[in-house]
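One chain follows as structure tokens, the form predicted on its own.
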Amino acid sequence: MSIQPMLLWSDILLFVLIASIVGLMLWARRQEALRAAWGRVARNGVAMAAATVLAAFVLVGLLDSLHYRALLPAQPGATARYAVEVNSALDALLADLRLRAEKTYSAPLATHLFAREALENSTQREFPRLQFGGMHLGANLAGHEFDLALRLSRGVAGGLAVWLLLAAAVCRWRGMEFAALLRIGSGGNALAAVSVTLLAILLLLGVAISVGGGYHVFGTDKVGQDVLYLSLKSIRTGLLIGTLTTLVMLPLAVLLGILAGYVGGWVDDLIQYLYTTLSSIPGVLLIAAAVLMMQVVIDTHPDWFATSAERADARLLALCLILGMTSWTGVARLLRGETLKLRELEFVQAAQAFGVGRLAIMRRHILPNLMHIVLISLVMDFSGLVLAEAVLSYVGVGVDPTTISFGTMINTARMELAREPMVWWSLLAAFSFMFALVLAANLFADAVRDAFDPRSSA
């Protein structure tokens, strides 16, 4: 084989995560009150579109995951091997990008390096042209804002044209009118807000795969990488780790809210005493010290580790764990105080007084109606948890510094926001990034809760 598919343990984890979805999806498919719940989500224009904007950063993540190794040139009488580093999926899609390094900084849609340096044979010092961005156009640059025209135009013409093919097979499957795809008012539809949304992000995408392939669309960072590039390589980071911290975070939080509010007595006191304790010290001090001492423990076993990007992955899923079992005390604490008042309703006392034992209330009664709370909950930590992985990164307990994510990247570039003239480049694309990654998800949940919110009037 010319590649050896490779899984590391985060790939694993992922995997398990969206076929856990699956499941649960085909699961509450069953259940009617899940499926009216749900139902309503689907109706919601608002969440359809968030949805769409969710998937297309899923599947970004997901090419991302799928690492393999290359096979080297092979050597006379030698057996097969293959090289040291791991690659993905979507750095073979991405090879130009990848490949295409220059000197440093350049300016986004740039054909010279942003700083002047001096040129060989020439006393004056100028702007360098770059190695790869726009080199298609010689040495003549009188074209290079033509140029641009007609490499946008093209992109738009060829999403477009992609998703008037795609809006061609729903209209035809469905059997409806054209224009419904595009009615996104008062009167509009869920399916009208997806066909918008799919339109914006190939519109975009068809922009970027155009002008990408003759310049860098977002510039490059100080040592020449492709900032749009690192802007999606560094998806798959931040949903690692808004998921799986989150997942290691919710199950505690729920068990141990709900029986400190059910339960009471020294079982509350108990686990009250346990989260105000570790909510008594700071966060971050506490974060750094189980993540420094993890990377004692990484150190002094490189034998666990045959490539480096397994070792980077220890260190991303040491770090989940360390952020999802601090993590956890603050929903605790709110579904505590929501479990107080629930147990004193009608109903509750009602299955009490009729023998019901205090799991099955737990299970049958409180949970459910905590849900909403546990959904917007799980959103809003997944959103804080992606730009707390930012913060990390500046006190320097966040990712291995090999990983590519969000919070690097802009702590690579906080330093430049001094220079003169500024790079803002690589900050404006991680923010832009992570501002539609957690506004989707924020909005998605927002419409989550309205529709599994028992006392909503939905």
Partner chain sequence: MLAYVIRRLLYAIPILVGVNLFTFALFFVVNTPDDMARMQLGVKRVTPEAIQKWKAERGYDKPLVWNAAASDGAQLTETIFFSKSVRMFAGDFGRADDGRDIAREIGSRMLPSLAIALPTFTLGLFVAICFALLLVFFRATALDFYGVVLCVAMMSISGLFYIIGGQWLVSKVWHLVPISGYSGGLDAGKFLILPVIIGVFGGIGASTRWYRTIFLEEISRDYVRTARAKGLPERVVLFRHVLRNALIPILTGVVVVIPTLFMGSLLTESFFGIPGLGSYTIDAINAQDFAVVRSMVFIGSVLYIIGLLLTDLSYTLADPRVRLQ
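In this text, the rigid core denotes the largest set of C-alpha atoms whose superposition between the two forms falls within 1.5 Å. Only a predicted model underlies this, so the values are computations on that prediction, with no experimental measurement involved. Positions refer to the first chain, counted from 1. What changes on going to the form predicted in complex with the partner chain:
Core-superposed comparison between these two forms: the C-alpha position of Gln349 differs by no less than 2 Å. Core-superposed comparison between these two forms: the Cα of Arg358 travels 2 Å or more.
Annotation for Ser377: C-alpha shift of 2 angstroms or more between these two forms, rigid core superposed.
So the form predicted on its own is up there; where is the form predicted in complex with the partner chain?
The text that comes after this line covers the one chain and nothing more.
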């Protein structure tokens, strides 16, 4: 075998997360109330469009989570050895983008470098040709614009063709007319919203593949890396921080919240004291302090990690852990308040009268009635965490500098605006990708909240 599959800790957690979401979905299908609530989400056009965008992001993130180490060229007499570099399935798919690095900055779709350089056999300083961008044009640059237009239309046509095939299949399967797939807005259905969003994604994908085959669509950064590749790689980091953090904090918040609310007495006092103390420290400072300390631990124990990817991964997980530790207090407070209310309701009192144990009551009667709060806080926190990652990386307490993330992209790119002329593309790419992800997450979270919050359905 020429590759050695490799599981980083964050991959394992991500797959566990996906598996449990799928499991929960199967379980929820059999629950009357949950099916009704999810049905409300599924009929919401905006929510389904947002979910389609999110699904595209998750797909990229999952591809980026299948890690492997490539086999090094065999040397006679030696056992098989694997590269130190850890790559993912996404890296393999985007090998073109990843490996076609230029020397330094180049603008989107450019054929020449961004800065003048002294060429070998010339006395003047000129813009050198790119090694890869527009390489197929050869010396004849007159066809640059024509080539771009050709590739653009080819990409659009390809995207449209794939979409038409899919749409035809769906129409046959559901027995509906084709025009219904385009009818969005009032009078339309959620399927139309999904199909139109899918069309947009496929068109963008087609253009990116077709134009990206010969050019750097979003230009290259300081060390010549393709910005589109960096943006796609950042998605996994954003998704991980948004989901794992909540995953880390939820068990703690649920456990302590229910305990404080149901048991009461000194347990309540102790738990309240704990979360008041933690929440009284301003979030950024607490995170900064904890991350600084974690950095010291990681730096003083270099022997814990075999590869730099593992170290970066450990740091990413530790960041999730720290973010989770600082953000469980709010959810715990909410859950405690709700438990206090539930405790006095008839069905709980009936269970008590039947002699059901305290643990069983908390598990069977309190917990299921808190799940909507848990779900709502899970989806609502996601977008905030993705945005927080960028800020934390700017402050210097975010992910490992070698981890590609929106935060590190922005952080390395922000000084480039001061250059004359300005290098704007990496910032714009990072912000646009982040905007798409966060906007989709916000819209989806709103729909979930509306569907599950008993107050808003009235």
